[in-house]
Amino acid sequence: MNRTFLTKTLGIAALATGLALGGASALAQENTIRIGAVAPKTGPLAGGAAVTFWPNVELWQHEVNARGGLLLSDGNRHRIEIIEYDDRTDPSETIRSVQRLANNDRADFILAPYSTGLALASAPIFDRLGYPMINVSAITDQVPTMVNRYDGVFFTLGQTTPIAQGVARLMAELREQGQVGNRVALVNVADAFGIELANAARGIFEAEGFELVYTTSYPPTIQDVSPIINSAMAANPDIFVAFSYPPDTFALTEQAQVQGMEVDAFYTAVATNFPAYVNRFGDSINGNFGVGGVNPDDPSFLEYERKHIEVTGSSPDFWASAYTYASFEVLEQAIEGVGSLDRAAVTEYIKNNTFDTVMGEWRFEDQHIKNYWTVGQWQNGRFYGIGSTEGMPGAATPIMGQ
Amino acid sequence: MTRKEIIGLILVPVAFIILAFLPSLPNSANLLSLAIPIAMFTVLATSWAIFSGPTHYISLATAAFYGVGAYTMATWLDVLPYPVILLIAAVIGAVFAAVVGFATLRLSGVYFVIFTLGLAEMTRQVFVWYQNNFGGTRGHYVFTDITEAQIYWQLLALGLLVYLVGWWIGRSRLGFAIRIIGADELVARHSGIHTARSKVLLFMVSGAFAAVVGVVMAPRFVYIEPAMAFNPQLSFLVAIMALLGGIHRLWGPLMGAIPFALVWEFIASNFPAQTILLMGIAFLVVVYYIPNGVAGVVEGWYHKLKAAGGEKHG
C-alpha cells in the first residue's frame, strides 16, 4: 500500500462521512422540533436553576428523543432540540434571550424561564411573539392580573399568599389535636419572597390566635444565625417557622440543632426539600416542616425520580422539580394533542384540556392551576406533601414528637 | 458659537430623529431588544462621565439611583400620572445626589469608589428594610401598557436630553471650573473655585438621569425586587462602557456603549455557556491595546486623515 493511495482513500472516506453527516443534520433540521431554553447558569440564581430546572430540561429531552420524539399530525416523529441560553440572571438579558431564541434560531415553542422575578420579566416578550408560557418557578399573587393581560401565560406550583398559610393552617390544625402549642417564633429572610411570606403567614396565625412570642427578620447575606436561634429560644416558643432562603435554611437548621432547641413543630421554607438537606442532616431532621411537596410514594413520582437519577446523576427535589418536568409534558402532550406546531392552537390546546403528568392529573382554570401543595414534612428520609389548597390526593399524616 | 458647534447642533438631532424610526423596521422587536440597552447604557454611561470625566472621581454609585428610579416608578404608579413621576424621580435622583455628594465629595480617590459602591448596597437594604416592616405583603409589580417602543424612545429623548446638558456644561462657567478641579483641585479652590459645590451639582445631574432611566426601565421588568433593581453589575457595567469608549469626549460613552452591545450580543449568541470568560478575555484584550478608548482611537484616525488630506494640498 502506498501513500498517496492511502490519502486518497482517507480522503474519499472523509468525504463519504462528511457527505452523510452533511445530508443527515439537515434532515434532522428539517424534521427536529426547536425548544428553547433560558435560565442562570451563572449569577445568584444559578444554584437553584442546577437543582431544579437544567436535569429536567436534559431529561425531557432524553425521554422524548427516546420514544423517537413527538408524533404530528403527518404520521411523523419528530427529535426535540434544545437552544439553551444563560440570562446570568439577569431580566434583561432574559427579555434578549427570549427574543433571540424566537427571531435568530426560530425556535419553535420556548420553556418558561426560572424564578419568580425573571419569568415577569419576560411574560410580556412571550405574550407578544405568542408564544405559550407555562410558568413553574414563578410565585407570585399576581396571577390573576397576569393572565388577564397575558393570554399564553399560564401559572402552576402556586400563589404566595396560600403557600405561606399553608404552614399556619396546618399549625392551628394540630394545635386543635393537641400536638403543637400556642407559643410561636417567625423569623424571615428580608428579601422580596421571605418578606411577602412573613406577612402572610403572620396575618392567620394572629387571626388563628397564635401567640407570637418572637419575630424579627434576618437579612439574606447573613453569616451567623446563632443569635437568631438564642432569642428565639430564650422566647420558649412551641412553633419555629422561618421563611428561609437556601442558605440560611440549611445554617437555621443546623444552629437549632447545635444549640438543641425544642420544639413541637421546625419549619424552613425554600429548599427544606432539596435533596442536599437530608443528605447533610441525615435522620435528625426527620419531622422537619418545610414548604411545598410531592407525594414520594406516588408511582409515577418513583418512575420520575428513577429516570432523573439515572439520566441526569442527580435527585429531584421534592417540589418544583415534578412540577418543572409537569410543566413539560403539559407542552409535550398538548403539541402531540394538536398534531402541529400552530402555537395558537397549542395554546388553546392547554387552556382546553387535561393533562396526565408526574404530579398527577392537570387541568387548568384561568390559566393556572388551583390545586397545589403549600406544606410537606421529611418522614423517614422522603419529603411527603402534607397541605394543599384543595386537597391533593395522597397527603401524609404529619408525624410528631420527634 | 463656532461653526463646529452649530453643524453639531443640527446634526445630532437629525441622527436622533433618524434613530427614533428604528421601531417601523421590519422585525423591529428583535432590533429593539438590542437597541434598548444600547441606549440605556449610552445614556447612564454619559451621564457618569459628565461628573466623573473631569473631576476623576469613579462613581459606582449608578445602581442605587437606577433602583430609587424603579422604586418611585413601582411605588408611585397607582397614584400619579406618568410625566409626574419620571419628574419626581428626577428631583429625588438629585436630591439624593446632593445629600451624598456633601457628605461625600470630600473624600477623594479610592475613599469616594469604595463609598459610592457601599451606597448602592445601603439603599438596597434601607428599601428591603422599609418593605419588610411597612410594605405589606405585597412585592412590586409594575404593570403598564408601555410598550418596547416607547421605552425606546423614552430613551432616545433621554440621549438628546444628556448631550445637550453635557454641552451646555461643557461650555458654562461650571464645566470650566470643573475641569480646572480635574487638572489639581488644590490650584482650584486657591482660584476661588467653589470646588465642592461644583462637584456636587455635576453629581446630582447624573444622579437625575440614572434615576430617571431606573422609572423608564421600570415597565420592562414587571417586577421589581431590591436585588434586581439595586444590582452593582450595573455600576461596573456603565463604569467599563464610558472607559472603554473614552471619557475626555461627549460623545466618548456612546462609542463604548455601542461595541460593547454588539460583542456582549455575538458572544451571548454563539457561547451561552462562556459568555462572562469570553467577555473577561475580551476587556483585559481592550484595556491592552486600546487604554485610550475608542474615542481616542477615532480621533487618532481623524487626525491621521486630516493630517494626510493637509499633505495633499500643501
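Just so it is clear, the model here is predicted, and its values are computed rather than measured. Think of the rigid core as the biggest set of C-alphas that the two forms share within 1.5 Å after superposition. Numbering follows the first chain given and starts at 1. What changes on going to the form predicted on its own:
- In a rigid-core overlay of the protein, residue 262 has its C-alpha displaced by at least 2 Å between the two forms.
- Comparing the forms between the two forms, the C-alpha position of residue 109 differs by less than 2 angstroms, with the core used for superposition.
- Fitting the two forms on the rigid core leaves the C-alpha of residue 73 displaced by under 2 angstroms between the two forms.
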Second form
Amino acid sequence: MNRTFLTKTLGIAALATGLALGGASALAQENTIRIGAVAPKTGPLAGGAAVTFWPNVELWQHEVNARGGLLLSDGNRHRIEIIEYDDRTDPSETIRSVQRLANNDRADFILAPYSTGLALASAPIFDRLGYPMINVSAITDQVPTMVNRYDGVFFTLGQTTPIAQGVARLMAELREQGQVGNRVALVNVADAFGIELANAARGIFEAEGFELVYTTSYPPTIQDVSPIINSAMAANPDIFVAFSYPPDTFALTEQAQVQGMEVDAFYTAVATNFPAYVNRFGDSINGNFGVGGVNPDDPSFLEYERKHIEVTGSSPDFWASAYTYASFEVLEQAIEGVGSLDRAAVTEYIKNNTFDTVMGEWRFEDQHIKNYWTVGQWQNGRFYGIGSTEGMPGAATPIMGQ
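Return one more block: the form predicted on its own, after the form predicted together with its partner chain shown previously.
Just this one chain is shown here; partners and other molecules are left out.
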C-alpha cells in the first residue's frame, strides 16, 4: 500500500475520531445542567454553612445523579454539575460570585446563598439576572416587600415577627403555668438576622407583660462573650434569650455554664439545633430552647437523616438542613415539571404548584411558605419543634426543670 495514502487515511481517521470524541464531549457537556452554589467556606458563618448548606448540596447532587439526572421534555435525563464559590461571609463577594456564575460559568440555575444578610444583599442581582431564588436561611420581615419587588424570590424558613412571637408566647404560656418568671435578658448579634429579631422581640415581650432587665447587641466577630453573660447575670433574669449565630451560640452557652447562670429558660438561636451542640454539651443542654425545629420522629425526616449521614458522613441539623434540602427538591420538581431550563417558566411553576418535600407538602403563597416551626427544644438528645405559625404536625410538649 502507498505509504502516503496510508498516512493520509490514518490522519483522516484520527481527525474523524477526534471530532467524534469532541462532539460526544460537547454533547455530554450540553446535557449537563450547571448549578451554581455560593456560600461561606471561610469567615464567621463558615461553620453554619458547613452544617446546613454544603452537605445538602452534596446530598442533592448525589441523589439526583444516582437517578440518572433530571428528566426533561427531550426524554433524556441530565446530570447536574455543581459549581461552588466561597463568598467568605462577605455580601459584596456573594454578589460578585453570583455574577460570575451567571456570566462566566453560564450556570443554568443558582442556589440561594446562606444567611439572612447574604441573601438580602444578593436578591437584586438574582432578580436582574433572571434566576429564581428559593431562600432557606433568610428570616426577615422584609418578605412582603421583597416578593412584591422581585418576581422570582421565594422564602421558606419564616419571618422575623412570627419567630419572635413564637418565643415570647411560649414563655408567656410557661409563665402562666408557673414554670418561668417575668424578667428577661435579651441579647443579639448585630447582623440583619439578630437586629431584626431583637427589634421585634422587645416590643412583643413587653406587650406580653415581661420586664426586660438587660438588652445589648454584639458584633458577629466577637471573641469573648463573658462580659455579656456577666452583665446579664447581674440583672438577675428568669429568662435568657439570645438571637445568635453559630459561633456565639456555642460561646454564650459555654460561658453561661462556666459562670453558673441559673435561669428558668435558656434560649439561643442558630446552631442550637446542630448535632455538634449536643455533642459538645451533652445532657447539660436538655431543656434548652432554640429557633425553629423539626419533628425528628417523622419517617420522612428519619429517611432524609439516614441518607444525609450515609452520603456526607455527617448528621443534618434539626431545623434548616431539612428546609435546605426541601428547597432543592422544589427546584428539581419545578425543572422537571417544566421540562426545560427556561428559568422564567420554572419561576412560574414554583409559584403555581405544590411540591412533595422532606418537610411535607409545600405550596408557596405570595412567594413564601406560611407554616413553619418557630421554636424548639432539646429533649433527650433530639431537638423537637414545639411552636409553629399554623400548627405543624408532631409538635412536642415543653419539658421544664431538667
